[in-house]
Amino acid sequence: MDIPREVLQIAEDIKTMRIRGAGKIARSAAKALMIAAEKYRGSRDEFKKYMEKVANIILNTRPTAVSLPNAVMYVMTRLRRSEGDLEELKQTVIASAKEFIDKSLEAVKKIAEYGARMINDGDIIMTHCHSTAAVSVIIEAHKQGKNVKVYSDETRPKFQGRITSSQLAEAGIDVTLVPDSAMRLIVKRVDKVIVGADAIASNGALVNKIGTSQLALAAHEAGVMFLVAAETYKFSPMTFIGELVKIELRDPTEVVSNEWLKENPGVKVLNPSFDVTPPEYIDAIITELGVIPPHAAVLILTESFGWALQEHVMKGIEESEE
């Protein structure tokens, strides 16, 4: 059966970046398999092939955010472990993808509450890129009547800092956008800073939008406390064992125009998307389970995807005897 065009337009979005927020491209992926259950009409010994291959499609779109393979994960070992017939199967894809996606949502929610804790009344905050989880902790302590004041930068070259300020300022909070490049300068006005997260690794390190170690590391220097809001589905758990998250490079046209590069035939552009935040620079991560310190995301993976990580070894060393 033929891929449903539902589930290769959300594989698009993802990839184009239409569909942008870790959290969102994971329900997204959740929300694709979720579908290309709902529509499958082959034969029950088909099914799990057919899924497969829709898993890796969307595996496919962005290699850096980890929600992405966790979300898929999450649904796929679930059918994979799964007898039954036809219907059955269909049910388990669709049950776990729900369960997901209302998981991830609740998650947001219980970050939410515990960040606003963290945040004083008079507060100035400074923050990076867009992340649901980092503003949802910023409204959540205005709405509990805190006067906070926070600097969002541009976040260049797609500009979802501009997203950010947007949406902190519909909640009615005194939000000013400023240049990335004018980061080291404001990071010294502010109390906190709290950005979100595409991937932590087992060792605690923040993998997030590029510009970000350069925030913790002005922050270091400056001695301002650095704090990550990422739901536990962004916890990595194949670094666990040695593999490292890829940093992926997109389209030089994000940065330059195609017109430029024409006119510019002999210079290269290079367009990371996402850096690495090594742990001693985070003073503690916010998440849906409670407040860490950085190093405390080995324990997270051990609890939350110890199943799993046991299911890849097992399958890798099937694979290696093979």
Contents of the next structure:
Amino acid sequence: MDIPREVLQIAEDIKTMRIRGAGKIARSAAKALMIAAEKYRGSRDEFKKYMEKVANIILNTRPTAVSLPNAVMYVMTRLRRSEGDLEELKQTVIASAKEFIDKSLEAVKKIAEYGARMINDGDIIMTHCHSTAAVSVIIEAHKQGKNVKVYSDETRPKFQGRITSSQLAEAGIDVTLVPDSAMRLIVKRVDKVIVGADAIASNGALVNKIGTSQLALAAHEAGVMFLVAAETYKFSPMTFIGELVKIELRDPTEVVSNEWLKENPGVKVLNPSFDVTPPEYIDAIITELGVIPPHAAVLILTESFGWALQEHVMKGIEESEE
Ligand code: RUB
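Output the structure of the form predicted in complex with ribulose-1,5-diphosphate (RUB); the preceding block shows the form predicted on its own.
Next comes the full complex, and the chain you just saw is listed first.
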């Protein structure tokens, strides 16, 4: 059976960043699997194969946000383990996708709650890119009556800082948009930096929007607290066994126009979308399970993904024995 148009549209929207931010990407991936199951009209025997095909299309949209494979794994592992008739298999996908989406939204609420406790009345905060988790922390602190002021950098080349600024302004928060190049100057005036995460590695390193590591470095130099707001499904189980998180390289035309490229054939343009901040520059990671030091990432991974790692290792052993 053909892949439904709505599913292909979600994949395309993730690729082109109409759907963006690691949490939204994960929830949309789960939704795509749910739609695919709902729309399936083939035989029971072909269903699992069809769902694997859908999962692959979704997985191949963007490489860095580990929330995407983790969301797909959440649903597909439950399907792979299910037996039963077609209706039962479909229900397994639909129910687990819904469960993932609900848990993910609940996690953001918890992070907002825990994170807001770390914000003091009168704090000046700086943030980078647009992270629903980080913005939720700031808005929750504001709702609790804490008077906060925020600097949001532009985050070139896609200007997600504009989304952050307008959401904070809409919530009634005093927000100032600054160019990325003002980062080091501005961070000296702030009390805390809060950013989101696309992936957290097992050593506590953060993978997030390009420029995050520069901000962390500047915060470290200025003695400013650097906080990360990250749901546990952004922790990368594969880094536990030494795999690196792939850094997405996006199209040069996000940096300069096609015309400019044609006028300057001797210029190469590189557009890396994410960078890695070492754990030494991170004071704490705010998760829905609580606030942890970056070096405790490994504990989150064993608690949340121990089973997946065990399955992965067992599969490797079986394959090597064949
Ligand atoms: C977005 C980005 C965000 C994280 C966390 O990058 O780096 O900080 O994804 O976001 P892009 P959230 O715009 O390239 O997707 O907290 O919303 O999951």
